[in-house]
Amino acid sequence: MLSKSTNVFWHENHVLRADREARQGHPTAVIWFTGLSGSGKSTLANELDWRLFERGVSSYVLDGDNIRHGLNGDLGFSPEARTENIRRIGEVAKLFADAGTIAITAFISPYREDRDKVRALLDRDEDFLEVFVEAPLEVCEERDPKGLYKKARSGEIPEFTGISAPYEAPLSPEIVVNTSSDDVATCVDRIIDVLAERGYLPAE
């Protein structure tokens, strides 16, 4: 276990988040995709990012697998490691929002408490939009794009969410999309509509 930092002090930026939002022409937020492996989080997150890019909105996708290639490459998949994984990415997502960019995250993030802690990190409660990507376990397992469910069933992957580790679905997410009944475009349309209703998008 690494020791905590000491003798560190917070320095306020001269350029404030409000200044960056004013220049960008839209407020910033953290759009947090959560759902089982294979539910479609990364696909939806990247399609949303492209749609926002086309509308001149500054956004960036923080993907679970990509983050584990670098920043969180030292973490495993125990409950404690999963919690630390989400804590770190929550801090990074907050920095993106402070920098004037809409942070789009795609993580299983199986524990409600961990997601709630990220929400609490942000300056305003409305800055955190939880998107529950709903899809039945059997559908996700049929898709199994990475072959992970097959490995989990055979015992090759311990503590796999949905099989040998729990997934706690959101109780009151801002947005719910169902990838077993709707296609990618329909799901992203739904998210765009909510963002527009809440004032996160500049007028077309």
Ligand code: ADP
The other form holds:
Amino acid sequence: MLSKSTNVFWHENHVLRADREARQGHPTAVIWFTGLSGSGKSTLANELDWRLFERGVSSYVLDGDNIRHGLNGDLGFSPEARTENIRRIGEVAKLFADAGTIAITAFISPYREDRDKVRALLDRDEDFLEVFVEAPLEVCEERDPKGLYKKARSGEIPEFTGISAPYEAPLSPEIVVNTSSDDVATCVDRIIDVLAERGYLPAE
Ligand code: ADP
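Moving on from the form predicted alone, please list the structure of the form predicted in complex with adenosine-5'-diphosphate.
Starting with the chain above, the whole complex follows.
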């Protein structure tokens, strides 16, 4: 068991977040994708990242599988481990926003309470943009891009979201995209439109 550290003090950075945002020419935020496995979070997050990069916006994708290889390699998929997974990612996303970069996260993040805690963790209300990537379970299962649903159905993977573990859809997400009715470009256009409306993009 890792023990809690004592005698640790918080240091304020001399360069403030606002200074970094002013130099970047855009405010930062956390764009938090949530949805079932195979709903399209990674695909949309990476396409959005590319579109922002092309416009000179500083952004970075934190992706489920990659984080679970490294930072969260010690965590499984029990409810407690999922909660800790999201807590750490929230903290990392906050650091990215502080560092002048828009953090784009692509995690199932099945529990509403865990997502709301990340929202509460951030400095400003407008820092958290929740994007609900909506697609019916049947569509996600049909896509099964990593063959995970097949394994979940056969019992090889226990506690699989949508099959043997719950998914709690957001109640009032800032953005909803439906990947079973709209293609990737349409979904990303919709997100870009909201970012532009809310002042996250520098003038073209
Ligand atoms: P997740 O990260 O949610 O597990 P992925 O992005 O890895 O999902 O996989 C989604 C799959 O669905 C990909 O194979 C992608 O090509 C496909 N797909 C079809 N239509 C869309 C869409 N509109 N948006 C995102 N992905 C889509």
